[in-house]
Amino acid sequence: MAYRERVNKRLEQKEKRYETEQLLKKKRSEEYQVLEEVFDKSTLMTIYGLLNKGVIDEIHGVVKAGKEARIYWGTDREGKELAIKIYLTIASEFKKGKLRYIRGDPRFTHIRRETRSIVFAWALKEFKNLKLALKAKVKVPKPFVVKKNVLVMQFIGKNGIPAPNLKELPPKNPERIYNELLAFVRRLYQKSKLIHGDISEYNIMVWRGRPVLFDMAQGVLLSHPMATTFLKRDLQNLHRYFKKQGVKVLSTDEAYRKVVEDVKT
């Protein structure tokens, strides 16, 4: 028995690798071979998978690269737009600060540190924020899957062109978008028992005329010993961009109860 499941396993092992030799040949373009000139072995088998499997259909094209990940435009079967975010698993920012987000996160207590580990860390840590972002009813981007160091999720914008983050574009109606942003971090906290941990007008697009957040994966739980320095930090970047903006903004002590109060123990 244990032979004859050698030998089916391998026989499925083969057709596996088949299937992705001719996914690649029908697929074949200067994206996929950009794709092969950035990224190692594991993160392209990563990427053939999700392929085979439907989550994503084309990869169009890079639409942000940044020293520790890239950010491509994709589509799926039935032709909806995808973020699909790839974790650099060789990028050095990585053990750079990094490991503080990670330590004293119960969800991730056995991260080994050398850098692939906590790479793959930091994706899984990205979707599962997200999730519970969402349950909050906080705007972020919606969340599909999640494999090593590639993160698949809802594209933030139109035909590849994502929505402008505030710094790119100040708001129209900075006042409403600033209490609206105070209202996802008082959600984030209360509801998810989460802080974003990097609030700042780089990381908030402005999609259809609401804020959405996004670069969620440095964001830690209430547990975490370093959660009210992260808050207060939050707090006081929304304070100093909307004061520019010329809203009236409430002091980060005032913002801080705001979010705080009648949290339920």
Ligand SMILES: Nc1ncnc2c1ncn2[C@@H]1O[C@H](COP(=O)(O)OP(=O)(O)O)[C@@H](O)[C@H]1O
Given for the second form:
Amino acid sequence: MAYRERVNKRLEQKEKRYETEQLLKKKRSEEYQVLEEVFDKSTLMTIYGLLNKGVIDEIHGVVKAGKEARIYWGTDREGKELAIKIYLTIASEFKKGKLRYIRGDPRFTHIRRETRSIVFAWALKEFKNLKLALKAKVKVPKPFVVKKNVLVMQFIGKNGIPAPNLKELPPKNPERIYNELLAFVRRLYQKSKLIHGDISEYNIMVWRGRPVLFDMAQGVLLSHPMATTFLKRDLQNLHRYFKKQGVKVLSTDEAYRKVVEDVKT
Ligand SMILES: Nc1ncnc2c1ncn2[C@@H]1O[C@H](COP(=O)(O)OP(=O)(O)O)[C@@H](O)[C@H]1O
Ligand SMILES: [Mg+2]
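Moving from the form predicted alone to the form predicted together with the ligand:
Below, the chain from earlier opens the complete complex, with every other chain and molecule after it.
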């Protein structure tokens, strides 16, 4: 029986490999070759799985390559634009040479898997936080699917060009953007019990005159011991940025009270 199981498993793996190879033949564009150079086998299998399933139809190119994640522009079968955030499963410090000393050492076979499971949890956390934000009617990229270290979400922008963030392009209507952002922070807090935790001009885009919050993996629930500290820091960052833009900002204490106070109607 064990033998038959093993044979079946091998056949299954063979079949999977065959499907992937077929897919690769179809999609042998330059972009896919580049993907193969950047990502490890397991990440490639995850990406190809999403292509096979039709969650993603095409991956066109990279939007941003950061230290922890790369964002790709893609489309689904209907041509709807997607942002595909792929977390790197090996921390960059590891890549810089240390890996050579770890790989192949039987004492450390668990290390990679450990790092990877942390990264998977991180991607799943971002997915869940985005969902929570949507529930609170906070404008964020709609999350579609998360699989291991790959998160597929709504693309904010058009034709592969992401909407500018506040750092790249200060808004023409800073007063309104500021007020909307405070309302976002309040709704996140009140309705979803969530703190973004990394609000800054880098993690807010402006699209069609409205702010969009994103990059939410580090978001925490109110029950987190650092929740208040993170919330105050978020508010401080908003305060600093919008003050510079000439907005009559609330003091951080006032803003904090506004966010947390229970308004009874
Ligand atoms: N949903 C999205 N739509 C369009 N562009 C996006 C989207 N998500 C991220 N980006 C682009 O990728 C950049 C980095 O994304 P972010 O989630 O902040 O990753 P990091 O964790 O590396 O900071 C953003 O500044 C933006 O330009
Ligand atoms: Mg970011």
